[in-house]
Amino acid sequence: MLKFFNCDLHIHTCLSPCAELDMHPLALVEKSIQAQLDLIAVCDHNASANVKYALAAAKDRIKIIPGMEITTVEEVHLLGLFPTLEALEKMQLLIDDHLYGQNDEDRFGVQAIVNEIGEVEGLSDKLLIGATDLSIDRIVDHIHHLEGLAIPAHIDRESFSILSQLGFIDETARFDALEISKHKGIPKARLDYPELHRYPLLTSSDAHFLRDIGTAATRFLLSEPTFAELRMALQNFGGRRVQED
């Protein structure tokens, strides 16, 4: 039987330099449950080390999709959502080979790797706030090779979005959906971007602070909150769908 599930598919942890240190995996999981979310995706900037700890903290209490927010050479933020942690870790190997520079904690913030019980495992010295030298097309190809979903993030924002950087979305682009920021929402986006009618839209909190988790979410009609069901909903298959109003 199909029913609606509340999904926030873009949440950061304290590994992202612009997120608060309180956004460690256990706190993130507990806040997501408190916000009555059924499915979340953990998507740090160009990084994934905290995802396995979020999965461990969640246990069977909430479903988590392994993800990453990747910055392309065009300085576009692109969400990659993956069916397994192993697929995400393979994506990380590519990103590590194409991301350069070291973090400046005073300028960008601490990038903390924290385990499922809140213990600091280490600090990343990579410039996670930076851009890779990989094009949008190459990243999308690799995400799809790993059977993941490729979703340009917050397309309506004035920075680090595909529309702010390129001004348009190519008709040949093979995105699985487009993310709208919580400030605009899906109904207004449909009015503002009629040319994007062929893409499913979703909205997320893009939370960098605990208080923001669940402040925007998308309701999906699914049989259960899983990656496979999410994919079917984005394809409008088998009665699964995104609720846009």
Second form
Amino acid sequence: MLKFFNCDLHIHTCLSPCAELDMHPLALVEKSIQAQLDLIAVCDHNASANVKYALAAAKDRIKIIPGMEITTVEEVHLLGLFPTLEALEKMQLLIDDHLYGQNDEDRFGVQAIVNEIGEVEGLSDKLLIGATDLSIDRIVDHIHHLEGLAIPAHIDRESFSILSQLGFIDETARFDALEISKHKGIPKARLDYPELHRYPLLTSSDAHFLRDIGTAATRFLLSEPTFAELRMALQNFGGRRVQED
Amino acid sequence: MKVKTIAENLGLKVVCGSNALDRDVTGGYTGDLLSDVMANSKEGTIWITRQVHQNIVAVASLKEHAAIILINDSQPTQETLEKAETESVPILVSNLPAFELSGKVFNLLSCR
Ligand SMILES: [Zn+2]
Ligand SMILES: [Zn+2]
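If the structure you just shared is the form predicted on its own, then what does the corresponding form predicted together with its partner chain look like?
Every component of the complex follows; first up is the chain already shown.
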């Protein structure tokens, strides 16, 4: 039987330089449960070291999808969501080879790796706020090769979005869905972007602070909150779907 | 001024669209945000950018640009090349950064 699940597929942790330190895996999980979310994706900028701790903190209390918000060479933010932690770790290998520079904590913020009980395991010194030198097409290919979902983030924003950087979405693009920022929301996006009618749209909190969790989510009609079900819903398989209002 | 004249004067490498180098250039525009270029550039523009994604061809063709110049020796992707060849959009490559190249193109366009 199908029912509605609340999904937020874009939540950062304290590994993202612009996120608060309190946004560690355990706190993020607790807050997501409190906010009555059923399924969340943990997506840091070009990094993923906190995802395994979020999985450990969640146990079976809430379903977590391993993800990453990747910066393409065009400076487009692209969400990659993966069926397994192993697939995400393979994606990370490619990103690590194509991301340069060192973080400056005073300017960009601290990038903390924190375990499932809230202890700091280390700091990332990579320039996570930077862009990779990989084209969006190459990254989409690799995400699909790893059986993940490729979703351009906050397409309506005036910076770091596919529409700001690349002007429009060409017919050959193979995105699995498009993310609309919570400020616009899906119904308004449907009116503003009639040319994108063939894409499923979703909206997320893009939370960088604990207080952001629960401020936006997308309702999916699924039989259970899993990655496989999510993929089927994006393809409208067997009655599964995204609830747009 | 023709695209060809600018290419010769500034030593630009023509990577595609060599059959369309006699187009008139009436102005220039520098930008990497395609949304901005679509909104603000004009017909007859020679467009200076660092973006190499195939969407640059669609933007140049939609806005009826005279040509695209890629800065910093950036190489267009295969898809971009193919699209530009089909749509006859000249793509030129410069080894200069955007600031210097824009200055040179500006001087060329204003000295006549
Ligand atoms: Zn983003
Ligand atoms: Zn984000």
